[in-house]
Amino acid sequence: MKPRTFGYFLREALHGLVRNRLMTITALGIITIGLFLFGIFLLLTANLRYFTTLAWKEVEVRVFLQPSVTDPATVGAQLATLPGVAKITFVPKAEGAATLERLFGQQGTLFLNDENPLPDAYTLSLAEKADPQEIAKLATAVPGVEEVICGQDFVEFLEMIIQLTLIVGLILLTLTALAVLYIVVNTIQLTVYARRKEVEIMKLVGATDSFVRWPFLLEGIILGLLGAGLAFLLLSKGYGFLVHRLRLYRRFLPLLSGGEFQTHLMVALFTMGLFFGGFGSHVSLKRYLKV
């Protein structure tokens, strides 16, 4: 396509948007809302996955020793050789008692007469992609081990929540996408209908379908890209504000920082905006090109 021809198509598209400004504003608002919801879904799932990754890194296996064990170091040496164990930390029963007393606010009064029923223990930090259940099973078989507790239940529950969020979110996004496409198609159809005589005359004098179609396609593409830009602006500013406000609670509520998601979010929104605009225009033009 020659630059001069494209310039003509672009001028016609902009003229059509301005001439039907009410429908243009309506379609732009609908596209922006739809892409905004799509962006929220992306941010939510990305942060849930990020949180799950961090949670898996914090999963530990707690190994309690039998009271009869007189040499905990021997048991610890065997635990350290288990596949998937990155580091072991010895927790003597005195330290365990002190931790419980701090938690319950009963410093020095929880265990009277120096009676400490807690066993010595080891905390096993796991290597990346290690299976906590398998390590717990292997640790149970080590001589001197009385009980093994594996703290992966919360992470598995979180993964289940992510899967449920994905399913519900995809259903809602599909309905939103259909609604946005419906609005775009009807907006472009109104524009084409208002210029149907012009389209018929152009077809009768020999204009090709592509020559007639391009200005309307550009109208839809411009609407889609503008909606994507507005949605991205709202999301990036709103999410940046949220991250800033919650920075003091980052330890308990970790969120992806702005630089870690902006590029992917922008690409996803503009791709969806291009699809909404281009495909919606293409569908709306079919009936009017049959002259």
Given for the second form:
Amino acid sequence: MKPRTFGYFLREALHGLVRNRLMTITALGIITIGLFLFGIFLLLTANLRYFTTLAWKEVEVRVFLQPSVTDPATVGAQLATLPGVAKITFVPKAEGAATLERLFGQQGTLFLNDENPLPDAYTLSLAEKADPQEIAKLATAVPGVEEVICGQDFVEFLEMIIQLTLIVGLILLTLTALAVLYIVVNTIQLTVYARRKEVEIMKLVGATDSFVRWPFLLEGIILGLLGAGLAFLLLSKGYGFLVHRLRLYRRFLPLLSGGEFQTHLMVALFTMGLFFGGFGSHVSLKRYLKV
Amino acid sequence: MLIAKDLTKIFSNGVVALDQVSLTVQKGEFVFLVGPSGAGKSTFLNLVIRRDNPTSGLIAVNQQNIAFLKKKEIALLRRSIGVIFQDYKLLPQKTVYENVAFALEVIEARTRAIKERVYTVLELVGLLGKAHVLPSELSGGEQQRVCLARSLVNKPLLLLADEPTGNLDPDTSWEIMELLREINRRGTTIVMATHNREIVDQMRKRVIALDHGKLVRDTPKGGYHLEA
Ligand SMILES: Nc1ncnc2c1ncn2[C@@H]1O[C@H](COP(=O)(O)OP(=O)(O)OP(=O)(O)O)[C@@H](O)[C@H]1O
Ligand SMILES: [Mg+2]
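The form predicted on its own done, now the form predicted in complex with the partner chain:
Below, the chain from earlier opens the complete complex, with every other chain and molecule after it.
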């Protein structure tokens, strides 16, 4: 494409946007809102995921050995080879007692007498994505193991929240997407109508179909990208503010932040803007531009 | 230049607009296409520029069968054919110059060539002095001359005119006819659909008459009606 031709397309596209000012503003508003919602959805799910990965790292499986075991190291070696186990930590009975004492003070150890009835134990840290239930089952089967306790309830709750967010989010986004498409299609239809005479003459003097189409496509694409830019601006400012306000609670509520994350958000929004703008005008041209 | 053989057009509503029309127009000819309303004149011209496709039969322009063209080829075909209309089809927000230049811009002609060609054709139709005027400030005859200039700007081999004098008074009509005659004299083949009996009778050119889609007469140097 010659630069002059592209200049012509761009001029016509901008002309179309200015000609239907009211429609352009309405469309831009709706696209921005749609992409803003999409962005919120992305931020929410990304943070939930991030939070979950952090939580997974905290999940531990505790394995208590039978009192009769005299050589805990052998059992430990077996436990370490189980699939999904990242690290094992030996917790000897003495330490178990110390922990109890720390937690409950002197009373905690009162019942212990001289004999420490606490068994030796191991704490298993899990590899990412490993299923604690599965590991617990395997660990129970290891000879010398008395009991296994695992604590993944919270993480499973998080996983469920993510699933729920995905389902509700996708339904809402589908509706939003339809609204965005609808408004783009209608905006372009107005331009097609306003330019119908020009288009007729262009066709008659031998302009190619793509030459006729490009200004309309470009108009939709510009709309989509402008909407994406606005949505990104709102989101990154708003989210930055949120992260800043919540920085004190970072330990309990860790939020994703940083340049890479912003880039991802930007790419996602602009891709969506491009897609909806381009696809919307394409649909409109299919329906209203008889070339 | 233009060949039709058993050319038939049946619209989807069942109207037979052209019925087995066969004709040949040689390079450099001036041909009137006459016939009552609904005879199929516009339909024929529309087939020549592929605004419509034939139902059956053959149609060739410049030795190229145009019955089966890809979209891109249709665009190229149209660049070799000029068309003028009863309603001029000018863009009201563009000046005379811009209206004519538009035809070259949208086929991506070189900028320098555009300027040169536009001024050449505006001079030919006698509108150099009104190059930067809007169509709304022009008379009907002048608007038709702009339309003519636009149709000629890409140096077509064939010029189609669908009732170009339909909206003009007799004197102005003759101005347009003089221009067409001049353009034809310079080598452009012209096919003109018209109801204007006086013009056809006086020009003494080849006349092809259609009636209800059928070719009913083809006389060299003929008149509007069959002479006794
Ligand atoms: N798009 C269309 N769909 C259906 N029928 C059509 C269509 N265009 C034309 N016709 C019919 O085809 C026939 C020929 O029409 P056409 O316009 O070619 O006539 P014409 O000779 O140009 O008439 P006029 O002198 O009034 O311009 C008419 O009966 C018309 O109603
Ligand atoms: Mg007609």
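Computed from a predicted structure; not experimentally measured. Think of the rigid core as the biggest set of C-alphas that the two forms share within 1.5 Å after superposition. Positions refer to the first chain, counted from 1.
- After superposition on the rigid core, displacement of the C-alpha of residue 239 between these two forms stays below 2 Å.
- Put the two forms on the same core and the Cα of residue 62 is off by 2 Å or more between these two forms.
- In this core superposition, residue 205 moves its Cα by 2.7 Å between these two forms.
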